[in-house]
Structures are given as C-alpha cells and as structure tokens.
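Just the one chain here, the form predicted on its own, laid out as structure tokens.
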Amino acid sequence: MNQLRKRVYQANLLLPEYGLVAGTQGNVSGIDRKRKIIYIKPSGVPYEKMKATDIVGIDLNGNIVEGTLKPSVDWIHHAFIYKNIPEIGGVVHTHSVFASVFAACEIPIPCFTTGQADIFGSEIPVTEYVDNKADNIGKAILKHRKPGCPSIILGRHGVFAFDENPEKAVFAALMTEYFAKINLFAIILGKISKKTLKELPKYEIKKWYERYHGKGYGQK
C-alpha cells in the first residue's frame, strides 16, 4: 500500500486517541503533490472500525482514484486548501471541545502564553460563520489565516489545522485544543479574580516563535 495512505490512516487514528473527536466528526488528509492525489478518511466510518484500506484516494476534483468508499464530505475544503496553499501537505478538521467553545463565540484564541507563541506565533484566528456550500469555507480560511500559524477557528463550526504533512497537522490540531483549554480557564479565572488579561506583546511573541522555529530550539 502507498506509504502516504498508511500515514493518513495512522494520523486519523490519533484524533480519537488525543480526544479531538466524538463519533465520526473529524478527518485527516494528506496530499501526494506529484501524483495530485489526496488521501482522506472515508465519510461516516467509525474510527474503531476503520482499516487502512478504507482510506480514500481522490483527485483534486473529488473523483475517487483509490479505494471504494465515499470520501469525507469535507473533501472539498481540504482540496481547496491544497490548491491555494502550495506548501501544505496535511489538513485536519475537528470539532474538539474547547476550541469549539471559541468557535461558538466566534472569538480567536488569544496568545496569553509563551507556549502558544512558540507554536502559533500569534492568536489563533477565527472566521465569521459561513455555510459549507462550494468554496465558502476554504475562502474564509484563506481570508483570515495568519502566515506561520498552522490553525484557524471556523466560526460556529470547529477547527482546521494544516502543515507540511499529516502528522504535523494533527499536532497543530492537538495544540489548538490544548491552548483553547488553557485560555478558556484563564479567562474564567481572570473574571473571578477581577484581573485584566493581556496578550503577550507582539515583539515577545515574535521572539519565542523564532526561537522555536529554528533559532535555538531542538536538535540540529
């Protein structure tokens, strides 16, 4: 079996393992840019019953080229992101609980901590509500995404995360939920303690982000 197809399968299994999905509400995809094939979770198949061979290969227009099952209904949004952000190799969509609280309120996840600054380099932006017809979701993501930030909150909907491969996109979705949880509790505690919360200054966010992304963090 194609190695990318296996990796997409394994990345999808991380969503329930990390507590990022309930039921079948979520999906991971990866793209083979040379062959112009997107591998994506099949629609409505429970994670606990899904097999590697169930992962569907489609072209950029949604035509099935590998597999027999119907692809995720979100395939059109994944394809739009791949078409319009050429450096992206993996896309994740979830309705994870704490991030969806921010989505329900249509507010971004503010950058209160250095940990969020490390990974996202900014607040995690939010879009206005858009329906799922045609390219509406993809266009909203392009309109509101911040360069260098691998995640976005879709208003009244959930999370889209994207990175150079499926595994990193899942990591971005995981950390989106992590900081949504931290920040929601921080906002609640701030209200209780009557403390005014402030985002980190932009120059501090930039400093932490750059260190994490190649200026000192990790191994050579």
Contents of the next structure:
Number of protein chains: 4
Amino acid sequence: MNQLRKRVYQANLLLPEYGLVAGTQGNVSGIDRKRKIIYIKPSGVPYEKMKATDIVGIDLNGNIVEGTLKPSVDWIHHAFIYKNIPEIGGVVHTHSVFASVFAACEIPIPCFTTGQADIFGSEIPVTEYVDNKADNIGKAILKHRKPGCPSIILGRHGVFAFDENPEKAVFAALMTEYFAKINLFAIILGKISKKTLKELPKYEIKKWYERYHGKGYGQK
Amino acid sequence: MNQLRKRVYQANLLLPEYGLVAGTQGNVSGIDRKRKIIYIKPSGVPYEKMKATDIVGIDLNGNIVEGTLKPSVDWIHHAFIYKNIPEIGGVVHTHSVFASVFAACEIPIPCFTTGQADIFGSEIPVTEYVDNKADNIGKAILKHRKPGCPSIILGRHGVFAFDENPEKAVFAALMTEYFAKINLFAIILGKISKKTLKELPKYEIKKWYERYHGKGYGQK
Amino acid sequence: MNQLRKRVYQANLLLPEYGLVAGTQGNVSGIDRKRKIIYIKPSGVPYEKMKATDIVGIDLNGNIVEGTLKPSVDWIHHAFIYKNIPEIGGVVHTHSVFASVFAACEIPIPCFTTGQADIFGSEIPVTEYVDNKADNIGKAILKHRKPGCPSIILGRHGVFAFDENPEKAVFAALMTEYFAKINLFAIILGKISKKTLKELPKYEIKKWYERYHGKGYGQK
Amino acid sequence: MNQLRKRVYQANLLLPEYGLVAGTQGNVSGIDRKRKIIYIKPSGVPYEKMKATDIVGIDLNGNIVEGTLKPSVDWIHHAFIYKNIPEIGGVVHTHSVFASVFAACEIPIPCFTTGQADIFGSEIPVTEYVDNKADNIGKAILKHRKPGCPSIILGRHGVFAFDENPEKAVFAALMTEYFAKINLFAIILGKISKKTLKELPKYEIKKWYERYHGKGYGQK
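Now that you have shown the form predicted on its own, what about the form predicted together with a further copy of the same chain?
Shown next: the complete complex, the earlier chain at its head.
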C-alpha cells in the first residue's frame, strides 16, 4: 500500500487516541504533491471500524482515484488549503472540546505562555462564521490565518490545523486543544482575581518561537 | 441468543466505556417491534459484572418474558417512549456529568456550533422537574422534545436519548454530553468576555442538519 | 489469607482506578466486628507497589495484630467511626479533586438532582476545619453527618465515606466526587444564567432515596 | 547501563503517563553528585519513541559526556538548580494544564487544604516572567522558591519541581498539577459563593507538613 495512505490512516487514528473527536466527526488528510493525490478519511466511518484501505485517494477536484469509499464531506476545504498554501502537506479538522469553546464565542486563543509561543508563535486566530458552501471555509481560513501558525479556529464550528505533513498537523490540532484549555481557565482565573491578562510581548513570543523552530531545538 | 438482546448488552457496556455513567446508574434498551419485546438492563447490576444473559426481555407492560432478573426501575419510561414514538428503536438514560449540569439548572443546551447542528438540528431541550411516578417522565419527554432531535434533558434529573436503534441512541447520549461540555464553558467564556452568545440562525442549523442526515454524508 | 483483608486490599486499589487519589494519599479500611480487627492501608505505600499482605490488621486502639507494616496515620479516624457508628463496616478517606473544591470552601454539596437523592438522600454535609489531633476529625464527622448519608466533606481537608462494607464505602466516595463535579459546574452555570438553584424539595428527595434503597431497586 | 540514567528514563516516561505533558514538551533530569554528571531527556524526542540510551549525560557546563543526542534546551536551568541547591537530586519541568493556568495569571497556588500542606508546606510560589536567556530562569527560581517546598510556578511559562531524586521531583510536579486543579475551582466556587477563601493558618500548615515529613508517616 502507498506509504502516505498508510500514514494518513494512522494519523486519523491519533484523533480518538488524543481525545480530539467524538463519533465520526473530525478528519485528517495528506497530499502527495507529485501525483496530486489527496488521501483523506472516508465520510461517516467510525474510527474503530476504519481500515487502512478505507482511506480515499482523490484528485484536487474531489474525484476518487484510489479506494472505493466516498471521501469526507470536508474534502473541499482540505483541497482548498492544499491549492492555496503550497508548503502544506497535511490538514486536520476537529471539533475538539476546548477549541470549540473559543469557536462558539468567536474568540481567538491568546498567546499567554511560552509553550504556545514555541509552537504557534502568536495567538491562534479565529474566523467569522461561514457556511459549508463551496470555498467559504477555505477562504475564511486563508483570510485570517497567521504566518507560521499551523492552526485556526473556525467561528461557531471547530478547528483546522495544517502543517508540512499529516503527523505535524495532528500535533498542531492537539496543541491547539491543549492551549485552548489552559487559556480558557486562565481567562476565568484572571477575571476572578482582577488580573489584566496580557499576551506575551511580540518580541518575547518571537524569541521562543525562533528557538523552538531553530537549529538549537531537537536533534537537527 | 437473540441478536437484539446481545446488541442491547453491548450498547449498555458503551456507557461506562464512554464515561457516561458511574456506579449502576444509567441504562440502555432496544425494542423488537414485531415481537413487542423490550430488551433492557437489569436493575442495580454493575456494568463490570453484567453478562449478556442478564439483559431482561419485557413486554410493553413490564412483564418479564425473557431472562431471570428484574428490569431497570426506569423500564416504564422506556416503554412509554416506545409506545408513543413509533420510529424509536433504542432508548438510553444517563446522568452524565455535563448534561446533568444543564439538568440541575433546568436550562436547554443551546445550538452554538455546527457540530451540534449536524446531529441534533436544534438546541437540546429541557423538561421541567417531574417525579418518578407512573408516566410523568414519559409525558414530560413527549411534551418538550424537538422533532428530529434524538435527546432531551430531564429537569433536575439527567438525560434521555432515543433513536432508531440502541447504538444510535447511545451515540446521541454521548454527543449530548459532548456538546453540554462545550456549551457550558462557552457560556462561561462568553459571559466573562462580554460576548452575547447566540444560537446559530435556524436556517443555518437546518443546512448543516440536512447535509449530515442527507445522502451526501457517509457511505449511503 | 483472611477474606476481609483481601477485600480491603482490592477496595484500596479501586481508589487509583477511579481517579480518586494521587500519590500515596487516601486509604480504605474494613472492620471484622467479631474479631474486633480493622484492616487498613499501610502508611505511605504507593498503590502500584502495594501487595495484599501489606494490608495491616489493627485492634481498635491501633495496635498491630496482623502484618508487619505500620497502618495509615489516619487509622485513628477510621477507628473512631467504627467505635461510634455500629452499622459501619467500611471507611474511605480521599482528597478527590472536586470534593476537595467544596472542602476548600467549607461548603456542603447540595442535592440538586435525583441521582444524588438516590444515593445520599440529602446534601453531602461539611464539617468545620479541625486539625489531626486525637479524635478531632472523628468528632467533627459524628457531629455533622446526616442520617442515611454515607459521606461527608471535611472542611479544608477532603472526604470521609462510610457504609456497611469497604466496597460500598468506596462507591460512596466515588459518587461524592461525581456529584461534587456536577454541582460545582451547576452552581457556576446557575450563577451566570441568573437562575436561583434550589435543592430538590425534601419530600421529593425522600421519594427517590426510598425507591433506590427499597425493595423495588436492584435484584433484592 | 548506569542505574541513574535508567531511572531518569523511567521518570521521564511518568510525565505522559501522569498526563503532565503534551508533545515533546517537559523533561526530567537527575544528578550523580560524585561524578558530576546530569542525566537529562534529549531535545525534541517524543516520549513514545524515546529509548533509555537516548538519555543524555552532561557535565555541569552542558558538555555531552554520555550518549549521542543533544540534551533538552532546558539543561541550563536544570544545571543552575543543581549548582545552587546542593540537596537537590532531581529536576522536572512541565507545562501541565492547571499549573499553567496559574502561570498565565502569575498567581501562586494558595495552600487551602491539608493535602497541600502535607507535601508543600506552603503556597506554591510564582516567579515573574523571565526569558530563556542564560541563568534568568534559574535565578528567578532561586529568588522566589520557598524553603521545603519542592515546586514553583514560572510566570507565563510553566512548572519547575525539584527534590532529592528524579522520582520525588516527578511526584512534586504531579501534586502541583493536582492542587492547581483543586485550587482553581475552589477560587471560582469561593468567588461565586461570596466566601472569602483563606489559606490554612501557618501553624496549622506546619503541623501537617511536619507530620507528613516526620517519623510518624510512612514506613520509616
């Protein structure tokens, strides 16, 4: 089996393992840029029954080119992101709980702590509400995303995360949920304690982000 | 063993697996419409000790027709729902944590996000408090339920979920808890941020609900 | 090995399994009324390393009569409860998270929902703060406990639960945590929604409690 | 393999097991005082892929003396603590969720309950925000830590915990998260209930701390 198809399968299984989805909601895709094939979760298939061969290969217009199942109804938003952001290799969509809290309020996730600065380099931005027609979701993401930030809150909807491969996109979705939880309760504690919470200064955020993404971090 | 009885057994086991119950509280049933037999959890039996043959078969008046144990004391509410809503094939009762928060406050779960619109097509309604006598619970459910919405909050009590089969009813109970958690924290964050949270407009909710329940979603 | 000693061992293991303790905090005991021996967790032994033979047998004055380890430093409170409430056969002490929230505030857990009425038959009461000297904790429990209610919040400390055997006492500790969580968030949601939360009326609580404890419930 | 190196490996694995980290964030170290070697997590290696031989041995200036990978970028803060607090044998750094809530607000975790008094003997203090340059983090820890208290909140950053060995430092990190969660919700419940929450009196805290750390507790 195609290596990327298998990776997309395994990356989809991380969503329930990380507690980012309930039911059949949520999906991960990955793109083979050379062959112009997107591998994506099939529509409405529960994670615990999904097999690697259920992962669907589609072209950028949604035509099925590999597999026998129908792709996620969200394929069009994934395809839009791949078409418009060339460096992206993996896309994730979830309604994870605490990120959805910010989505319900149409509030971005502010960058209060260094851990978020490391990974996101900014607040995690939010879009206005858009419906599920045509390219509306994709366009809203493009309009509001922050450079270098691998995730966005979709107003009244959920999360899209995107990075150079499916595994990194899942990681961004996980950390979005993680900092949504911290920041929700920080906003509550700050309010009760009459502390004015501020984001870290921009130059401090930059310092942490560059360290984490630079040569000094990891085994590069 | 009867196939439905086994399915009801397995659907009951999903309640602790999904974290929707503690102790012996909660129960799932399924109805065989042809034979007019309801299969339901036995009363007071812990999930971890329950065997498939412990599932009780009763007629619509609560007479035991299969098995040796006594049915859940809630059998009467299950039977009332089956008698009065012909399209229902499975019923679930829980006191899951976040749904119980709304129950304690006698507040419905508003439809803030598209994920809830997909599945419930509306707020999840709430009944006034009723006691456990005769048909009081069943009548309150019938009075307040929303067409197409597979779940309801029972004032100062818990949740009833119902759908065409036991598995789908358990899924509705799971998603009720999921959106109760999101919406509780959205109400708190909205209040603190001085954002006036509104439900999605009715026509938008309809759009998502129809997509999710229509031919475009899943492998139909 | 003595059967009760083994049961006390297994009941202690339920505390980490149910997420009611962290570290070495928390303990379960059971009493053999005929032999006047209390079996209790040894002091400071992590749950994951504890063996059945580590359970200590003591007399009512704390003298070790079985086993080689020292009993929990809380043995004196367990013994006090056994001496003063003859129908109790098992005692549990925890600092479980949401019950500790009520303890920190010295606020009882109000009876908002029927699930709590079933098991506790009232609010879960709270004691004032007392230190760990002599019988102070035991006396505070005796002074504030509610008849029929198998649990109490110890002001600025944690939970004591007690019932006819160790397993039932652990169950009471579990359900104390469960309703503490529901009621904490109900108080928050009620406040934000400007709903005045009231306990269920006393006669309604009684109705549910008597049903749950009566012949109609379970396989009695 | 060196025994301490293996222990540091296993102590690092406790972080994801206890839910104290997400992704590659967080790290544990231990020092061999005789050989002046610090064993520490390698930089950017996911916990689920890390092998015991990936643990890096460094001298107090960060030179690699054992292993082939680069140490955590946080090694300099670990080394500073070892140099300046001679009784410390293990150090842990996390961004655990509820501790990070206090970090985001730059608020210490007050000592509301006896369980915290047992272990920490005081509030868990907080530092002002400092950046990741040179000894800034280490100096802030030294300036704000409380004698006998094995943990500190790093303003807008996370947690450092330290104790006589790596396992005890991980335990302190776990309990920091535990009481952060209790105390966050206690602050909220107190506020809503118009209760003025106070710390336990200093002499009461001392009494519990001394009992827990004295000869009476555990199997000493």
